[in-house]
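Single chain ahead, by itself, as structure tokens, in the form predicted on its own.
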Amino acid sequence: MKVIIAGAGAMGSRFGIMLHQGGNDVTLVDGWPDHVNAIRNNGLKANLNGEDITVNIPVMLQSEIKADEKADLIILFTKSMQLDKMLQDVKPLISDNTKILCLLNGIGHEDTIEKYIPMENIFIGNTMWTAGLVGPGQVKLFGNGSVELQNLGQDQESAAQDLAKVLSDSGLNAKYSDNIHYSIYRKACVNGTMNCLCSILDVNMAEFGATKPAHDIVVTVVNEFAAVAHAEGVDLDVKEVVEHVESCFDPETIGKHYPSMYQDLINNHRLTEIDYINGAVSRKGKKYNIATPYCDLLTQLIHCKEDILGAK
């Protein structure tokens, strides 16, 4: 399969890597010429899961793309306020067969990329994997983990399922869900603790886990999420996206880890997801009248962060 990969960060390079390892004829896109130029020239250097590997992918900036081949899927892991850019870029590579599967996160996606695609060949998941970017071209990857899937399109089912099952022939462990919208909310609420939390206060998430509010944060932002997924028609189950949350404290598992929103403001002094995450719950509480005052404090607050270090 002729697979693209937009957006070739942390979590892109893990699905290029996975992919390409499976068999695919995988493609990274980038706009990070520092990083595209790494790869270019030294391969795709990564630690995975403490195992030093190089892999030798092609890759191309953006602006470098051509209409030579079209292909069968993209994969959309572009940061979410670069989205639309990202489809633009990549429209010369998509014919009336393209699939799309946007994993970003983040809540409504789907209404940005309708405008290039039919709705039959959109697909949309969220997936558990993490990764780490440690530099240009290096990445870090470790743990196991998971995507869901589900069509958009009437009657697409099983081309959803064919999808998750190319995911999977590569290691992916892709499963088809009928109920892809809780499990983005559900996500959602991992990104709406975790990323935001740990940036604010320079911690990993077994470091925040130990802290003795911890739990009563985690509750109040995912009583927050529940109460704006349920007037869209999700319902949580609040107990179990607590402990869902809470599972991340684990620093046997994946404890350790610090968030891709951390990497990307503390590390690398770039603009944050936030308004597609708490952001989104703060718009989405005032269209239906629900208090968000914790996603409302937590999203100023990372937007001060991004004044603060000159996140661009």
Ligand SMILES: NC(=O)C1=CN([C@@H]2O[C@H](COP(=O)(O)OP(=O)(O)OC[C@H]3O[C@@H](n4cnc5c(N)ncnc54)[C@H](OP(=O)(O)O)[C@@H]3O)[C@@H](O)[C@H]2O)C=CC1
The other form holds:
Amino acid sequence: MKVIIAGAGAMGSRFGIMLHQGGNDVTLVDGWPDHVNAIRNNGLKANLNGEDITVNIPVMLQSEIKADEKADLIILFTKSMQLDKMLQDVKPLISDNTKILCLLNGIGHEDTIEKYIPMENIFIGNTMWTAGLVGPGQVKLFGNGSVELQNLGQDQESAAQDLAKVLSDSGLNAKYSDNIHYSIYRKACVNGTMNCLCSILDVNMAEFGATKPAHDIVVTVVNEFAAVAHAEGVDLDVKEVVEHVESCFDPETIGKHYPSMYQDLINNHRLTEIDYINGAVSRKGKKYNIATPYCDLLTQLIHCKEDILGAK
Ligand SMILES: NC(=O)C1=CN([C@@H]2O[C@H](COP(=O)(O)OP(=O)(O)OC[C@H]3O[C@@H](n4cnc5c(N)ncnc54)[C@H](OP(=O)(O)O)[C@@H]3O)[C@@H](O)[C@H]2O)C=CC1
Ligand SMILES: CC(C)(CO)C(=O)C(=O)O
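For comparison with the form predicted on its own, provide the form predicted together with the named molecule.
Everything in the complex follows now, all chains and molecules, and the chain you saw is the first one.
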């Protein structure tokens, strides 16, 4: 299958490597010249569960995209803020049959994708895989993960099942979800707690989980997400979601991971996706007249930290 990874940072590199190793014809597309040049000149270097590997995968800058080769599948892995621009740039690679899979963290990306792609070709989901960008052309990948996905268009369930199989055949452990909006809110609860709190407190997920107030904070934030989700017709099982969030504390699984927001803000002084996670819940709370004080404060604290660190 001809797969384009649109946004080949940490996660795009992980999916690119695994799909390439699984026998797919993968091309990476990214907007960061140093990263693209490093991969082109030296291969994509990864520390995969402790083993150093180099993988040679074709790579191009968004500005180098040509219309001569159409993709079967485009996996979107930009940061939320870059999604619209990436969709505009990959247009030449899209035919009537090209499927688009969005696995970004955050809520509401389908509103952006629908502007460019017909509904029957859109598939959305989320992932518990992790990845870290060490520097241009270099990633660190450890632990296990999973993917959940579903079709947005009607009558596309079998296409979504096929897509899950393509990912699973490459070890990505993907499942069809019959209620992807539930799964997306459930994952957003993980990001709405772990990403901002680890960044503010300067800790990894296991270290946050070991603090006494961690459980109460997680419960309060998840309840705010659940209230807003309910107003949108998605009924979260709060107890189950809290358990899912707290499973990330385990140092034997992904507890030692510093969430992607930490990597952006603390390591690289880059702007964060907070407005698509807790910030989205705050905005929706205002729309539905639901109080979301923890999400409001966490969003503002992350914006304070972006200002303090001069994030760009
Ligand atoms: N990392 C993780 O463990 C996980 C991340 N996610 C989600 O996946 C999506 C992609 O995240 P992730 O792979 O972490 O994103 P990355 O920050 O690693 O990469 C995203 C893009 O940011 C740009 N970029 C990153 N670092 C630099 C830098 N130092 N200098 C210049 N440009 C840079 C590059 O694009 P450009 O130059 O075009 O701006 C890159 O394609 C997000 O929605 C994230 O929340 C989901 C699960 C886990
Ligand atoms: C790994 C995980 C689940 C942590 O919140 C994540 O999605 C991220 O790092 O953004």
